[in-house]
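The chain that follows stands alone, in the form predicted alone, written as structure tokens.
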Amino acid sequence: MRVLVTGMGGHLGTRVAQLLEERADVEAVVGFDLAPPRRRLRRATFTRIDPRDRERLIAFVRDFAPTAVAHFGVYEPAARLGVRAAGPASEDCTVNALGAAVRAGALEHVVVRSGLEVYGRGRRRSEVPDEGAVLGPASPFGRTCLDVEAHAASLSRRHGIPVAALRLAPVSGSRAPSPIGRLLRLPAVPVPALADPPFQLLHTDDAARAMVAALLRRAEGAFNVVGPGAASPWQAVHLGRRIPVPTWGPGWPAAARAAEVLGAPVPAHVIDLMRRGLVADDTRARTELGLVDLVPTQQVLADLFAWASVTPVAPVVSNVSTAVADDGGPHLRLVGESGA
């Protein structure tokens, strides 16, 4: 097996390089990112490529020629890329690295990054959806994971190569960029006033491993992929000892401008989270793919409050004086604080 990781710059990107590296069947690992892991990489290799850039990605992914794609340049908006920059940016790497892939002649599986939000909510909806429930996504990231899923589709019908299509839950952790982490985080956190809706959470390390499991098992089709249990906006914040702001109607534009000046921007899928919920029915995964002993979702957020926050340490301030040394020459002396 030869892999292609698109978004290997993402935390998500690089765990799945790692998990493939270590496996004596995959022949090579390579992938491209707009920024470069922050994890080392023993055995596969990174270039840095924007997505945006045709004709060097092109390039680059048929000269690879690979035999499967592990999609995650799928940029989940306010992550690690801006709000309007999220789309366009996944939109052009899904074409121009599916497509490269497909006419280098060696492709034989797809797996892509999707979400959760694919489903939307609202009237008509399934409160737990599985795979086959209707989609009709109401947010930005929903339409960007619905057009990618619709357009690895496309390939697979028009030269039968499998895709799999991982929906995952909203993927956070003590290491990962992610909105609603960082929402989550902020010392007051808008909830909503009437309803307390539930909402699941995937830990960083089992979208990973999700990635990996769909890849070397072939599988084919979409995939709810989840942390068992469920979490509600009140339970997050009294874990997180936040101070919960009730929210309701258009007090919500309110609230994520507020977040947004906070230094946690808000996109409107994050939003929809916190105000109607997010839940799935993930037997598929759980069977088919083997996705057990998941992180509950629970200690998804445990883990995500464990992580230390910045601690401001006043510097210590030296005064540099002149002396004469016994030769006569200048020495430097460095008196603290306290003179001595």
Second form
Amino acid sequence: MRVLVTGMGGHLGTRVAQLLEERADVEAVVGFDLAPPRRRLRRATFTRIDPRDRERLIAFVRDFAPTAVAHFGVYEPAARLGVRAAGPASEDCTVNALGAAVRAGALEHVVVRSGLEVYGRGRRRSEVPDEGAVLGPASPFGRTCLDVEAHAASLSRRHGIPVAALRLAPVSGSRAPSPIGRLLRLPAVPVPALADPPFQLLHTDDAARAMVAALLRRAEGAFNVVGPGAASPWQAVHLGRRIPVPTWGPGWPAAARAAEVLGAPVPAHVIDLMRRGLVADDTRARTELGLVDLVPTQQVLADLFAWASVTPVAPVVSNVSTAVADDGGPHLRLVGESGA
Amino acid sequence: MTPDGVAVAAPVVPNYGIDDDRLLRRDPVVGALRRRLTGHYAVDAFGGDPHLQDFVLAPVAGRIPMRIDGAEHLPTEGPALLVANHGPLLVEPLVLVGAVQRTVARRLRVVGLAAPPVIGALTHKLGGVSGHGGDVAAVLRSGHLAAVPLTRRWLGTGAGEAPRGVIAATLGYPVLPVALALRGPLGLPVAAWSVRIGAPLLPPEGTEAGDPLAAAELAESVRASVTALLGRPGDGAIR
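Starting from the form predicted alone above, please write out the structure of the form predicted in complex with its partner chain.
Then the entire complex follows, led off by the chain already shown.
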């Protein structure tokens, strides 16, 4: 198997590359992204290409002629790219990379990253949708995910190549950039004044495991992948010992603006999660992909807050070095942190 | 376990010592309030808050006087759909919760409770689930007990229609007919509730999930069973 990993510079893409390069049945792992990976890769090779650079990207993919594509070049707004840039970058990356992979002539299987945001919420809709539920994204990121799925499905129809879409719960982890993680780590967090809907999170390593499982099992179709259990905004805020700020109606845009000023830009799909919740039925992923031991949502939350509570102490200052955080900003490397 | 017999490993969901299916132990008041403030509780994917249920719902449901017949039909583990008659009163879901709590010490998800803002959030926390067939099927796939009402009978007589959409979406899981009524001396509607639970009903073997004809037949069987459990007029049975 010759695997192309799009979005390899992100935490998810890098973890997928690491997991694949450990396997003897994977002949080669190659990837590209806007920024390089921040973890050591042993066999996998990375090339820095902006997914919007069409000609270079197409030439690169055609030269490699992958037999499988792990498509993580779907950028969540306010994670590694800004709210406005994420959608077009995802679109360009999907169209260019998948198109070139097909034209290279060896492609046998594609797995794309999608999100639970494709379902949307509202009256007469399932509150815990399975993969057959009606789609109706209500946010730009949800629409981006649906577009990515549509491109991949079109490719599958025209060329007869099996395609799987992993509809991931919001991916979070102590070292992965995520808008929901940044929001929940603020000292004061907006929460719905008149509701407390459930949401699920997915650990970054589990998202990578899901991708590898889908590739190796040649999965086809859509799969909801979520961390077992659920949390709610009020419970999460109490667990993190943050100050809940009850918010209602027109207060949400103001809360989002305030969070952005404090360094945590909040895209529309994260506000939607806080107001209406985001959960799904993952039975299919558990049965067909064997994803039965994922990190529970509550553990993902606990890890998120445990990391944020680490405080550097005076004697350590001489050993503190400046590193680049996954979210692109400088931060202090703390005692005991690997600096990955 | 899915209705077609595919084994699904239940995810391990640590919830700070609280089980989302079984009633284990109840925190003392101070401990419970501390939990609420520190966030050491979890909600489930359906919005249920087992800790709040233990704290608020269980004591209330546990105090409702009732007589339960057919308790042996309630499964001690695994999924089942309870279909009960629905009279003019609002406390019937609470009676069902109390009956399940007393007999098998499990939690019950009640389908189709009102969901306006605020009240909807509260009913979800206390175990309410939307009436969408897919959501009820998801509850059962997770191995829980769910209860769905027949259509309401405002005069409190007989059994209403069974919700065919829900029954179609959940075909393959055992369906338990349940009759609820207030029953006092001389058949008067005072004092203790009577809860009669019938034997599990299943569609014919080989029925595929979503089969509308099988769902209609099963819905009719359920309605007939609930009617039989309610008893004939004049025999002093519950109605």
